[in-house]
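Coming up is one lone chain in structure tokens, specifically the form predicted on its own.
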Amino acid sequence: MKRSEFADPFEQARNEQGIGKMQDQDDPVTMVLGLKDVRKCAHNWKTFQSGAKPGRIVVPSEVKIRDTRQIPFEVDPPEHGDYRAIVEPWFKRPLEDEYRTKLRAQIESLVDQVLTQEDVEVVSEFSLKLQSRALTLLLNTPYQESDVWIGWGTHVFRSEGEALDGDKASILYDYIDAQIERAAENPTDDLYSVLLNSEINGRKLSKEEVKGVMILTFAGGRDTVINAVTNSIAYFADHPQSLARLRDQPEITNRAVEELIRYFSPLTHMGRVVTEDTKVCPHGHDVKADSRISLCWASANRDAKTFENPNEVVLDRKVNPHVAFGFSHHNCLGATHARQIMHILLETLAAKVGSIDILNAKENIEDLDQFKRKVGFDSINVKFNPR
């Protein structure tokens, strides 16, 4: 079995029951598995809400480590739209030429560096660095701040052996608090300052609201981007012909990005809190008010009812309505940034790298009670070979 093969542990349950079950800190979760059902539940924000107790819609739940509401992630319409109107133009900046030029310079520099090394641990020495450095562009903050974020490691809410770590999470919260105070006293053109100067419904955003946006920005795109980058490198190590194909057919790069995101689904699922007794999926499974469901993106993205050959990477897949960036009102705010990272990375690898050798790897397996899902790698050592 190739290192980059990710099995679908949800297939049987998706086809036979339409749901799965898991326990999460005495707050059990009903996992919705089919693509059609996931999209339907995601769109029905009145019955399946995001604006519950802060941290509860995340799986594993973060209610024990934070009481700040992530914005606009944990807010439902119509307020969700009001907040999103403030931040969405900022998060669309990766479409600008100047932004892409700076991002390309960062990625090319990192690829040039690893091409000189005999052994590169991709998670910590490549993906984490790439994600952190790119985040300086998204925040419009000094490049050297990335060294601080790299020092936090790959997870901001967990440490070795711990699903959640309140002490480690406090490092992020304290950092954001300090940056907000700095921006309040000495405004610049960074995201903190822009948010502090933004208005919603005729009033300025509060520091707590700004903190909510920033926590989402730091935490929401960290593990996911790291997983997407790392898993894609593993794929091209196993499939050097695909790297050559991108070099010969650059016009399929956008499709390749979407397909890699679909196949690897860097975020397994996201929760919602049920507001009334109802049913999910065609099999009619009951869920009770104030219970939790999860929208299992990883399962939905392998649904054979929609995707032909769902367990294969088809680089030029033409019909690809994946939900790896979420769906409906709460689709991922950072999707434009992530897509630009992946697009430029694929172009750079195709131009500069001839092949990639995997030296050793340790898989990252999520324990979801009924399911065990490979989400990426705890570590993977490779050698990048230049063209």
Contents of the next structure:
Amino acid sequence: MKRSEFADPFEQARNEQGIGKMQDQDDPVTMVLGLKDVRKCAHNWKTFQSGAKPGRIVVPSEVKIRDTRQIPFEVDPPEHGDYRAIVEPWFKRPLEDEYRTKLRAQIESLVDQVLTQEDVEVVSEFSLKLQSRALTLLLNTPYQESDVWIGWGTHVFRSEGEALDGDKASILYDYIDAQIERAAENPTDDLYSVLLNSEINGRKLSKEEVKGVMILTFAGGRDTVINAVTNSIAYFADHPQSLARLRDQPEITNRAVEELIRYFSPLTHMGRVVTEDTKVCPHGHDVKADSRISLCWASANRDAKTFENPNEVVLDRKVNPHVAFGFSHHNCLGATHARQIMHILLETLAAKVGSIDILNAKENIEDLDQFKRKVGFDSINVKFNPR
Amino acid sequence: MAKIIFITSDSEKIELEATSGSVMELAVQNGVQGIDGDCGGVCSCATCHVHVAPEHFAKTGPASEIEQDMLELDDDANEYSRLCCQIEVSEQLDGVVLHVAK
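So the form predicted on its own is up there; where is the form predicted together with its partner chain?
Once more the chain from above appears, this time first in line as the rest of the complex follows.
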């Protein structure tokens, strides 16, 4: 099997039951697997809420390591919409020319750098750097700040062999607290300062609310972007003809970005808390009030009822209604940023890289009880060859 | 060449002309308010929702099944709803009036 092949572990359960079951810290999860069912549950925020105890809709649950509510992520309508309206314009900045120009310069310089190396460990030497540097643009903070975040390593929330690590998470939370204090005393034009100066329903956002937005921004865009970038490098290593095709047909770059994001689905699933006894899937499966479900984006994105050849990367897939960025009210706030990263990355690789050799790789397999899913790589060493 | 008329939720009327591409691309290139096209036109994000003027519905035709699945969960959708990334510009569209949903 090629390194960049990511199997679909959900197929049989999706077709036969429509759900899967997962145990997580004595708070079990019913995983919803089909695309249409996932969409319907995501849309129905009254029955499947996000505004539960902070950390509970994340799988694995973060209730033991976090009290701060992530905003707007862990808030339901109508308050959700008020918060979202505050942050949405800021998170659309990646569409501006100046932002894209800076992002392109970052990515081109990183690709130039790895082209001079004999052996590049992609996760730590490429993807983490790319993600951290790009985040300085999203936050509008000094570029040098990315060195701090790179220094945290790939797992801010996890240590080896453990799903969650409170001590590691507190590094991030303490850092954000300090940055909020810094911005409160000396405001700049960064995201912390903009949020501290924002108003909701006629009052200023509290520091706790600002912290909630910042934790979301750091946490939501780290492993996800790192996996999307790393897995795409593996894909182009196995498919050098796709790099040539992007060079010859740059007009398909957008479709290629969406297809790679569908195929790799960097975030496997996201939870909701059930507010009343009900059913998921039209054909049944009772779920109880105060239990958890998850919306399994990774499974939905391989649903053969909608996607032809779901287990293949079809680089120019024209109709691609994937849910890799979620669906409905809570769709990914950072999607614009992530899409720009991927778009510029693909253009840059096509322009500068002829082929990529994989030297060795260690897969990162997520343990979802009933399912084992390859979500990325713990490490993957490659040699980038220039055109 | 087809003339396409957008009417935004603020009742602004924008007349544009095109020969190829999707209606979403035309709207985004010209900054039509309420058409974001976040996914670039692969029918994944539903940020290009329009209501076709009923008398012009024959010009665009109805939504495909995949589009309908998306629109089914949109509270603003009606029988004339389309995701305009799925409408290709052609002579057939000439004069069509599209009301932007958002």
